[in-house]
Structure formats: structure tokens, C-alpha cells
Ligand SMILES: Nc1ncnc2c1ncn2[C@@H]1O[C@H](COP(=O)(O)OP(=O)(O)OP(=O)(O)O)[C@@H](O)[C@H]1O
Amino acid sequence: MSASPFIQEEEYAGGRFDWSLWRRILGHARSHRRWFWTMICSGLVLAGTETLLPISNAWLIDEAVAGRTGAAFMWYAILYVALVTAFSIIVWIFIRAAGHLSTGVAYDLREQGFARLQTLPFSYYDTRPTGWLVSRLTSDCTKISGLLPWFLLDLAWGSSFLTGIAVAMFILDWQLALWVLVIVPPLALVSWYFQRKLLRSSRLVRRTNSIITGVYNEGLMGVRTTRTLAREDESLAEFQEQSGDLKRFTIRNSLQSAVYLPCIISLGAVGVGMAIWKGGVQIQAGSDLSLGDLIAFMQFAVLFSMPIQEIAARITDLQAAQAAAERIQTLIETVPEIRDSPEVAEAMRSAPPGGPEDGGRSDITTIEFKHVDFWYKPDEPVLLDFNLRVADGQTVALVGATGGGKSTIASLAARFYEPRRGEILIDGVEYRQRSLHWYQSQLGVVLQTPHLFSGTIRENIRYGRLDASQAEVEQAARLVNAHNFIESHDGGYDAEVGEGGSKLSVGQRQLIALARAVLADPQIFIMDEATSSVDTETEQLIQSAIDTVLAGRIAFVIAHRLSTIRAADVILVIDHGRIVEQGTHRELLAAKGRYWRLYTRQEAEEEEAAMGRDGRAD
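Supply, in the form predicted together with the ligand, the structure of the chain whose sequence was given, as a single chain.
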């Protein structure tokens, strides 16, 4: 099974810790200054109270040993209650702050990511599946924003707790402190080592899991094919292999975590042992180390491992999330390939509102492709030195073999993509010198699989022009012959279309998209197989309407059914990115070339189909 590049990318973060990336990610947290500092201060205060507890214990024990129990117990009780209360208040504060901080960061990341996605050109979407993009904005954002507050807290708490413990021990007895601190380097080493191991094995578990899900999916969706090709055994074998891997990796992961904790506990015990041994000897020798101090040392030795473990765990968390952080941060920082040049952006800022650069109307009469080269992938040119001039509101029909480049020409005309070489002039001006917003607001684009937004039919048509009245919406629907189907549809204009229009047939969606484009009343129409899923009779009904709509406007019409483009001012037969024939319907038929062959073959097929229908009807 070949993993998609996007699954492999998940695994990318096996490598080093990327400080500069995390600094940029932390930048998102820093903009929520209040909550950022609340987390840091909480960590400091927590560490303070936790350091004070063993010290107060030591004091109590010493008082008790000296026989001054009465007052000491009272003061200890008061101090203890005060510390625990402070502790609980801090816990309440930081949980609240963590909530605010992570929601705030998630909001920022999502908003910036979404805003970026709105401006990225189609070429960006070509290489990234929608599902992949959606998980960037959902699971990646959640992952990062969920980690940040705890990272800040644990980092502040851990480092100050470590410092607090060390300082307290040195003040109590610096020599003994040195003995206990012997365990710190091995503790840090063991934590770091196991965290890395665990990270690696849990990543393997996750990856195998997602491969298994993939195998499941393919197996279930392709079950009919598998059966008919008698491939059950192979499918099962593949599944068993992945399952076996999963079992191995899971066991490895559990073993590692089973060894990790005992190691840490043993090292802590070594520290305690050091304190008892060296401290005990000192007490016996009659130094001024008290019993209480010794017990404080023992507690500190146990406590030491906590912050080390936590800091190692948080850093590992970050490392585990590094791929997610990298993806979301690169998305936010992607500079759109197709965007207004600095000069245009500047001109837009100073342009009078309502003027042409501000999205206002102006008549477009010519589009000219001049020596245009275009490719999606550098080594596979689609168009080479393509030239075309469309003037005086002509309708240009593009026909020809699949993969010839028709949709590409239309996309270039729409500036969904820009020429790699050469230029496209709108009324004599290279379109990159105009604003993208202005140009695209002059376009009406209807594609083979039009997109509807969830909402009613009426809302979807009105999307073409938000201030259109009811009457105008209906008029547009009538014009493209959608009115009748809408009226007879359950709920009429107020029927919900479902997500992406899923409650309607593709043909019905096309009719609504056409009505929407007509309502927008654009200067340039681009229709790519816009009526391909509508039945022949409906298409003929729409045809005359479309011809009226297109009259006097520049239009690019792509259609497989040649009967629909007969009225075009010029028909281009496109093959391998070149115009191989050009003329009106009549001229091309008279020339008896490629177009004539295509046309007569289709006519014969349609007649046959019609006869078949009539025959059945009889």
C-alpha cells in the first residue's frame, strides 16, 4: 500500500526540536498577554508553596523534638491551611487561565489559517486534499492550543521548583545538598531517554493504526471488487501483517512505560538513601544538622524527580506536536502565489470607493492570450505559446478531446491560475496589473460540479447578488428554466439544498448555479460543462436562454455535447493545448475536418439514443 505524501508528512517530526518554530508558535500565546503571564506566575507561586511545605515540616519536627509542641502545632496547622488554600486558589486560577489561553490561541490559529485559505490560489488546493486541510484547522489547532498553557505552566513551575529545592537544600546544608544533587544528571538523562523512546514507539503505534484504518476502509469500500477479482486472501494477508505490527508496537510501548517509572522511583530512592546515609552520619557526629532538616532533605530528594519528569514530558509533547505546529504555521505564513502586486494593492488603497479598482463596473470588451505557456507540473506543459483574442463580447466555444486543455484555458481566463510565461490582456491591460478582486467580481463561472452552500435554493441563487429582490431571483431562475423544477420541488424556493447541495441532483445543482451566475450579471461568463448533467431536453430549453444571456458578453463555453455550442461566435477545437481548428459552426462543418467528424458522430449517436427511447416508449 502506498502511503500518501500527506500521511508521510505526519511522521516528519522525528527529528530535532525546532526552536524557531516554537518561538513563532509561542508568539500566538504571547498576544494573550494576561493569560500568558497568569500561567507563568501560577507556576512560580505553585513552586514556592511546594518548596515551603517540606521546610515547614522540618521546623515542626524540630519543635516537637525540642518538646515545644503546643504552640508549634497550632502555627503549623495555620501555615498548612494557608499553604493549601493558596495552592487551591492557584489551581483554580491557572485552570481558568489555561482555558482562556488555549481557546484564544485556537481561535487565532483557526482564524488566521482560514483567512489564509480564502486567499490561496487553486494551485494550493490541487496538491492538498480537502480532508487534509480541514484537519489542519481542527485537530492541529486543538493539539497546539491544548499544549501551550501546560507547557508554560510546567516550564515555569518546574524550573522554579528545581531552583527552589536546590536553594533550600543549600541553605540547610550545602555539603549534604551536593550529595543529594548527585541524582539530578542521571534523572534528567533517564527521563530524556525514555521520553524519546516512548515518543517514537507511540508514533509507530499511531501510524500503524492509521494504516489499518486505511486497509479497513479500502477493504470495505472495495469489497465487491475484491470478491469479483478473488483477492480476499491477499486482502486478509495484508490486514494480518499490519495487525501483527500494531500488536508488536503496542507491546513495545507498554514495556517502555512500564520500565520508565520504576527507574525514576529508584533514582529518587538513591537520593533519599544519600540523604539518610550522609545526613545520618553527620547527625551522629553531632553536627548542627537537625532531624527535621534531614527529613526535609529526604522529601526534597523524592520531589526532585517530579519537575524533571514534567519538563521532559512537556518538551516531548511539543516534539510530538511539532509536525502539527509546522503545518499550521506554514499554512499561516504561506504567501499566495496569485495576489495583487504591491503597486496594485497601493493603487487600490488610494482608489476612490466605487471606482473600477474597487469592484465597481466597467465594460470589458476584449480578452487576449499572448504567447501563453502554462503547466501544472514543470515537466508537463499543458499550453505552449497559446494565442487567442476574444473581442466585442464574443462567445468562444472550446471543444476537443479529454485532457486537451480546455478547462485550463478557462481557468487562466478566470485568473484562477496565471500564465507561467506570456500574458493575458484585459482591454489591452495585462490582468496582473489590475486588482484580483475587481477582475473576479466581473466573472460568472459555472462548473461541471457546481458548489452549493447549505441553505435554501433561494439563498443559493441570491448568492450571485446579495441585494437582489425575490422577483429578480425568480426571474433569473425562469431565464435558465430552473423555475419549473424549483416550484415542483418539495418546499419550492425555500427547500434546503443540504450540505454542498447533496439533496439535489447534479443537473438541478447546475440549473441553480446558472441562475446564480445570471443573477450576478457578470461581464464575462465561463461555463465549463455547465449543463453536462442536465438531460437533452432540458438542455435545449436552457440553450436559447443561455444564448440570450451571453449575447454581447465575452463568454467561454466548454461543452461535450456539440449541439449546445452551435450558436457560438467562434468554435475552437483544442488538442494537446493547441488550437487545431477555428471557425463558426458552419465554417467548421464545411471544412469537413476534426470538428465535422466529432459533430456527425455525436449526431448519429444521439439519433440512435432517441430512436431507442422511442422504441421503448411504443
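Only a predicted model underlies this, so the values are computations on that prediction, with no experimental measurement involved. By rigid core we mean the largest C-alpha set that fits within 1.5 Å across both forms. Positions refer to the first chain, counted from 1. What changes on going to the form predicted alone:
- When two forms of a protein are overlaid on their rigid core, residues whose CA moves 2 Å or more are considered shifted, and Gly400 is not one of them between these two forms.
- After superposing the rigid core, the Cα of Ser411 is displaced by less than 2 Å between these two forms.
- Once the cores line up, the CA of Gln475 ends up 2 angstroms or more apart between these two forms.
Show the same protein again, this time as the form predicted alone rather than the form predicted together with the ligand.
Here you get just the chain by itself.
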């Protein structure tokens, strides 16, 4: 399967160089202005130093040719040595400044990008694979931070050096200077042409590289599935298709760059050659130029192409990096669809410390859905005129066919998504009028496949409350029946769980996720098929833990195994976004409707499976 359907093509629209984008990127250097100005100033001083070096050479040569080796000659020699020394020192200064600026900008870009990812709603991740996002915080940030200092340096140094050379050449001989400067219009035309070509090809390279990162990530995550289905050759063929595109676009970009720079160098060399030829003719015709002035002019003519080459190279790099700049800046500037309104943000700023809007605790007694409509795509509604009221201490179980809207209801209750129409009230107040951070800090969510972070069992349980003591961690583990299996592991609570919890069974990961949620002491619990992927014995442990955890809290339980929700206060049978049946376990069985049919079918299947296990055991 290709990751290309996830790519947001609109982020790569446009064909011209975007100065406004680069001004916003440059804004990331503001917090490092000390190194920014150090680098700019050193570039300007370096340009002045390099401009003076040929002039000091000219003075030395003219003094030597005239046979004057006295005090004036010594002062010119001292000046030359001082300029060379200053040149070395300035180079060391701007390299150090560029290193600090590059590292600082990279740090800021990654920090701001990661911070933005923490605030974006789940809908943002629904259309973007992990590898696509990872490439923004890795290769894109590296490309921008590595380019920005050197572009700024070459811009300051190159432009001022060109100006200094032009002024010096006009002072020496304005006619010769014009022979060199005549190449400027062709340089501008060539740069404009290749700028458009390089911008397009570099965008294709970055886009395809992100696709490959996504495919590679999915391939690693799904390697077991690939092996068990014997799809190694097909997966390799799909990867080769994407890598072939990357190869083709990269070669195109490299060829364009390879042609662009030689064109600039050739034009510069033509100007230099013509200038040297014309200067030689003038010397033969008895020009007033001294030998020192002629040699200085020749040095200027040679040096004139250097800043042009450097600026051209940086412009080429800038074209290649614009796609990366678009991607990382777009991420940083993305406005979360689900966020606090300006009124709520203002209330948070003025809230007294410890109050609910300041992140403190405030008891939640009811959650109410009122005429809620929701859809992911406008022409495919998921919920229609959904109404539900849940009071403190109630457990609501959601059952029904896959795609009926169960997980959507839980996600709306958690404010991972927001209603398209209608309201969700928390104690009578629309929950968009409350702080998002405050509300979601009251949630405990345990998914069908819980995620554990690399580290120890203790660190994973404490993840929801970093200030928890060891005694509180163990108490949470005991409460969910996880303490015994943790103690049986080598290292106990300090045992490593592996990447994603790979060293633990699904049931053990589920119990640790429950302990993590319990330790955070949430007021609202959401359980999404927490027992559907475990064996019967582990299911009993988890179910016993769930019964303990949910006591006295508002709870939404999405259940696949109906036997696990018999104690729920109310069971909702959801079909196509509507409640088709509602009641307790006994009431729904007595009604002999859809729930009764689902329950009896599951019982029969479980009995048949148990008989099959007993038969194999015999």
C-alpha cells in the first residue's frame, strides 16, 4: 500500500520564490540575535578586509618596483600582515557564530514543531502518516537550520564584497570595471530561469522523501503481518516504486543544480577574461595604470566571481530548502481545530490559582449530549440527533456493529473531536466554554491496544502523575490487580517494558495502562474494548480491576464481549449513529431485541469455542 493518499498536495502549491515564508523562518533567529548580528557584522568586516587586501598588495608592489623599501614599505607590509591576521580571526568568529545560530534555530524549530503536534486534534493525524510527520521534525529542521546561517552570511558578505570590489575597480579604471559588470544582466536571467526549475524539482524530492519515510515506518511497524502473509516481494515492489520516484526527482534536481552553477561560473569567467584582455591592451597602449594597480585589478576581477558563485550556490540551496521550510512552518503555524476560545483563554489567565480554569480540580456531576450531529465527511454522517445524559457514578456501555458510532461518542465525550451541530454540556455548561486542558486532565482513557513508552514499569504507571510516590504507584497497581505480575518480573517495578511494551503481554500492558489511569485519579473513564484482545483468565483480572476503577466515576465503556458489561448502569445499542435500544442488561434481555440476539449469539460462540478447547485437551 502506498502512503501517497495521505500527502497534502495543497502545501506544495505555488511556483515562485516565497519571500514572506523566509521572513517567517528568519523570525526563529530572533531569540539568537546575539549570534545573528555577530555573524552579519563579521561578514561585513570580512568583505572590507578582503577588499583591502589587493589594494595593500598594489601599494607594496608599486613601492618595490620604484625601489622604495623604507618606512612606507614597512608600514604597507605591516598593514598586509594585519589584514591577513584579521581575516583569520574573523573567519573563526563567523564559523562559531554560525554554529551557535544553526544549533539554536534547529532546537527552536523542533521544540515548536513538537509542541504544536501536542495540541493538534486527532483529525490532523487521521490524514497524515507518522513518517510524514517525523520527517518534518528531523530532516526538514536539519535542512533549514543548516542553510539559514550560511545564507545570511553569504548574503551579507557577498553583497558587501561585490559592492567593495565594484567601487575599487571603478576607482582604478572605470572602463575595465564596465567590462566585468556587463555580465550582471545575463547572471540575473540565468538565475531567474533556474530558480523556477529548482523550486519545482526540490519540492518533488521533499514530498517523495516524506512518502518513503511513511512507507518505511509502516513497513517496520507491520513487519510481522508482512511475513505471516508472505508479502515480502509485494512490499519490496511498492517500496521500490516510491524509491524509484525519489531517484528520478533527485537526479533531475541534481542535474539542474549541476548546470546552474557552471553557467554562473562561466559567465563570471567570461567577464574576468575580457577585463584582463582589455587591461593588457591598455598597458601596451601606454595607460596610466601602474603595475600594482593592474595586478590589484586582476585580483579584483578574479575575486568578483567568488561572491557570485557563493550567492548562486546559496540561492540554489534556498530553492531546494523552500519545500522543507513550507512544511515545518506550516506545521508550526497550524491552528488547532479544537482549542480554547479567546474568552476561555482570557478566563484562564484571570482565574484564581487552584481553580478549575487554572487546572485545579472541580467535581463533574453530569455529561449531556443534546441533539449532537457529527461527521468525518459531510456526506457520511456518523451521529444524527444524538441525545444522552450521564450522571456521576454511572457507567454507560456502548455496543453495536463496527462503524456504528460507538468510538465517535467516546471521542466526542473526551473532546478529541467536537460536535458539528448540537451541544455537549458539562454540569449544564457547554464544554467548549471550559478549558480544554482542564477538561482533558479529568479523563482516563484505556484503549484496546494501550501504548507504553520505552522505560520501566514504574515510569509508565507514573506517566500520568509524575509527582506520585512509590507507595502511590504500588497502590494503583494493586487496585487493578497488576502488582503480582509486576513483582514476578525480574526487576519488579524497575523492569524495562521495551519499545511500545513489547516485553509484556497484551493483558499485562492493559493492566499497566489501567494503573496509569487510576494513578491520575480521573473523574471520567473511557474504556475502548479493553478486554477484546486478551485470554479469559486475563479478562477476569482486567474486568475485576475495571469494576473497582469505575466505581463512583462517570464511565463510557465500548464493549465487544457483552459478558463484560452486564453490571453497566445503562447499555446503549448504537446503529448508524442512533440509539436503537437502551436499558440495563436484564431489561434488554427481557425485550428480546437486537441486544438479546447479539448476546445469545456470543454465548453460543463462546460455548462452542470452550468445547473445542476441551476436546483438544482430551
